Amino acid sequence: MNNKLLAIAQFIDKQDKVLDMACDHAYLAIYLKKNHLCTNVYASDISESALNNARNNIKKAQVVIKTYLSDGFENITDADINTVIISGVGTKTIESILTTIPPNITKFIISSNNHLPQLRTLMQEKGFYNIEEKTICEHDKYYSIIKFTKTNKKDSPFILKYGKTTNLDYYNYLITKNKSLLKTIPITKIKTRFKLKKELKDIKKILKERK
């Protein structure tokens, strides 16, 4: 269990019936089961080799976790599942997974590798609201973990773009990154420079508000 998986586990509630989608090694599902952090937990993956690895780890851990070889929700038959974890894949993959969402799913916990504004917008369009967002740093890389719940609530375009994390180090990192990027862009690229400067101004505003 690394820091990212532990942070995801903190978003799980006792009454949740969890599907760890794209489970890979199933360490998270095993951790949830062994520590009785939810009512039940399932694990799925599109890769048969990854799922076999997960099954071996589940057996070694001496816990009972039902597994599915499935592309997204395609082969998931347990209608009692209400919470889905998706971690370690990109937003484009998540979009393809969420083409259809079973009506019994009321919560998603997602950590995408990229394109977070698009992810937040996608989930809002699907009727899920960003109720909480955490950003952690592991091995000098930042990961955002977002808890979405089924509701008609909406976020502003500003929040969809920049999120809700209170990790000030993350925003300082973004400022440093954008400043470095700005130095590499020629003065002739007026629109690109203007966009970056606007983003820097926005991030500084968030940093000030959340201190």
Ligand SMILES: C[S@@+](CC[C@H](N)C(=O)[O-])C[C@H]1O[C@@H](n2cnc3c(N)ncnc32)[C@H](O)[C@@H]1O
Given for the second form:
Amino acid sequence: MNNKLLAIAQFIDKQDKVLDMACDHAYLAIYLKKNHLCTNVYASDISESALNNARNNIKKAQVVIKTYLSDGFENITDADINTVIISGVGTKTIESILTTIPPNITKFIISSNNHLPQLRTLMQEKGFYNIEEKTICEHDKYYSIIKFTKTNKKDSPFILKYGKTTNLDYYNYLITKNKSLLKTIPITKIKTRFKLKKELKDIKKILKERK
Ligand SMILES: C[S@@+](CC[C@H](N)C(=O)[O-])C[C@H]1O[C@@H](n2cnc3c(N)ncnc32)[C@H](O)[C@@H]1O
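Now that we've seen the form predicted on its own, could you pull up the form predicted together with this ligand?
Below: every chain and molecule of the assembly, starting with the one above.
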């Protein structure tokens, strides 16, 4: 289990009936099952070889987890689920997976490889609200993990674009390593939301560059 998968697991509640979609090795599904962190656990993947790997790991872990060879929800016909984890795929793939969402799904936990503003907007259009978001760093790479729940609440364009993480290191990273991403955020908003004030000296630099 890496930090990203552990962070995803923290968004799972005891009453959740979970499908770990695009499970690959199924480490997350195994962890949830072994630690009794939710009510049901299933695992699925589009790739036969990934699923064979998952089945071997499940067997080795001595747990019982039903697996599905499935493109998105296509073959998930008899699983009792209300929560879906999708992690480690891109937003384009997620968009195609979510063309139709089974009505019983009330919660998604998604960690997309890319295009987070598009992902947040897509989920809002599908009637899922970004209730919580965290960003973790692993091997110098940042991963955002977003918990969406089914409700018609809407987020501001600012949140859709920049998310809800409160990880200051991530914003520091955006400013220092990937400045273009932050250039359009009103600095006053960052300051109030994250109480950065003097903490990020680079803000001054960006302000100067913007003039
Ligand atoms: C990088 S692995 C992610 C593994 C794990 N979820 C994680 O975050 O560590 C991506 C997996 O997504 C699967 N995948 C890609 N498109 C999919 C789809 N449409 N439906 C289900 N699984 C898919 C791939 O076969 C692969 O095993």
